[in-house]
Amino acid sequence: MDILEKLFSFMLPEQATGTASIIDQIFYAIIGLSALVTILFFLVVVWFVIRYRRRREGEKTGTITESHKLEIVWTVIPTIVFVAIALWGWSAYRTLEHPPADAYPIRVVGKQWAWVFSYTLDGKEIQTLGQLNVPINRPIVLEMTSLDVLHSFSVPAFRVKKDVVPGLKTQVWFTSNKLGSFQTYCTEFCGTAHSKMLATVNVMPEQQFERWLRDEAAASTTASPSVLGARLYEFKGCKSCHTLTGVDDVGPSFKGLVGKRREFEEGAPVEAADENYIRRSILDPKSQIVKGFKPKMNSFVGQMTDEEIHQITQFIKSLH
């Protein structure tokens, strides 16, 4: 196993979790044993093909056409071989599966094209935009679910990986045991930006966790709407498709919106847009669509609060 590993262990990320190397020896097992079967089948052809090369035409070939001991062995060795990889597998994905009873938990949402992480404490919400923040050495577990189409959440240095669903609660689990940084993936086909929803877990030690998470508490009660609408702009993901810099994206950017006059493609224009303008091209979206640009916003009808459309409101109203 041990030279397995020299040999192949360029071939997997580093472990950053306890779990990890369950994984690894798996891989390097089934690894070493294709690699003997495809060395032993190469010299094999080759041999075949260059010590019975046709010598003149007509020669006389062998006449062996079968032999019930060798097809009985080549039946047998490679069931028996096969379903043990596969029993193993099963043993080894039982423990990653199922994470222990005092695992911290952390609530995660995937969505076109972010990650948003909820903790709690004291009753209070705390969320970051993908920036999965962890202590070390503590099992946690992420309650994950999607609010649009198909995500998947891997890390691959901790040997993770789990599809988020909407209408499904879906975790996964893992004991970081290295501090630092590591990269997320979206591992499941997810649309435009699918390549770009990724996310950062930064592993950190105990108490400078638990002072991050307590001055985001704090900071969360103090601000005001609009500084609060800048991080939803972030949160809710409008970040994707609308700029602040006044350059048009998917959607139109949102600098000095307010004010200005809409035509849209279809209908009457609006002369001076708005509060109520911007909460109902939040809500309904696709009633106006704005001249130039595709109805591709969905609506967020039951993913924002009033209170949260208002904060993103004054946020619009902000930027000139």
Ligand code: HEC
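The structure above corresponds to the form predicted together with the named molecule; please give the structure of the form predicted on its own next.
The following holds one chain only.
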């Protein structure tokens, strides 16, 4: 197997988890077996061409007679091989589907078009956008769901890939044994910015991870509401549709929004956008569609607390 790994190593990314070798070994075995069967088949074809070629007139040509022993051999041997590979794959599947009991849980939310990772420390939630920080040599289980459409979370170096489905929790686990940064992808087409839905896994020493977690927890309690709102603008996916430059995108720009007159496709206008207007736009966005825009925003009911709505409101108010 080591020889096959060296021979075909150019075909796969680096291995950054212990379980990656399980996947690779099955892959190499199938590639090696396929190559062997191809060579044997080619040799048999060449032998048949020579042995049963067309002769000169008067010469006898070899004849083929039935052989029950041969038929049994080419039926039984492939069956044994296929069953062995299936059992091997099933064993690997069971290992990859059942995380260790002491695995550290991290919640993952996929949405157009970003990955949000949530950690818990002493009852406090710490979130990162596009950056998954994990300690080395510690089992990690990712508990994943989607807020909008079907996504798929993949880390090639870890050999993990799992669909992320709206309304359903899926999970993958891994134990990274190599320090460094590794690229993640969304491998399910999820809209116009699908190719930009990237994230980085940062594998760090255990002490560095614990220190980072404590620092983030402390920062989340001392920062001002507007600063926390700026983070929510990133984490909740607002930046995908609302700019901070004054130039409208999929939705109206947040810059200069407060105090501005808002006219809607239906209903009476709002003379000056205030905190109540922002709150309603978050919780019931389709009730007040601004003229010139389409009703693409989903409600954040159950996805944002009153405190978070206050924080993002203060952030929007700070954008003059």
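Numbering follows the first chain given and starts at 1. The model shown is predicted, which means the values in this text are computed figures rather than measured ones. We call the rigid core whatever largest set of C-alpha positions still superposes within 1.5 Å between the two forms.
- Core-superposed comparison between the two forms: CA of N276 displaced by less than 2 Å.
- Core-superposed comparison between the two forms: the C-alpha position of T192 differs by no less than 2 Å.
- Once you line up the core between the two forms, the Cα of L179 stays within less than 2 Å of where it was.
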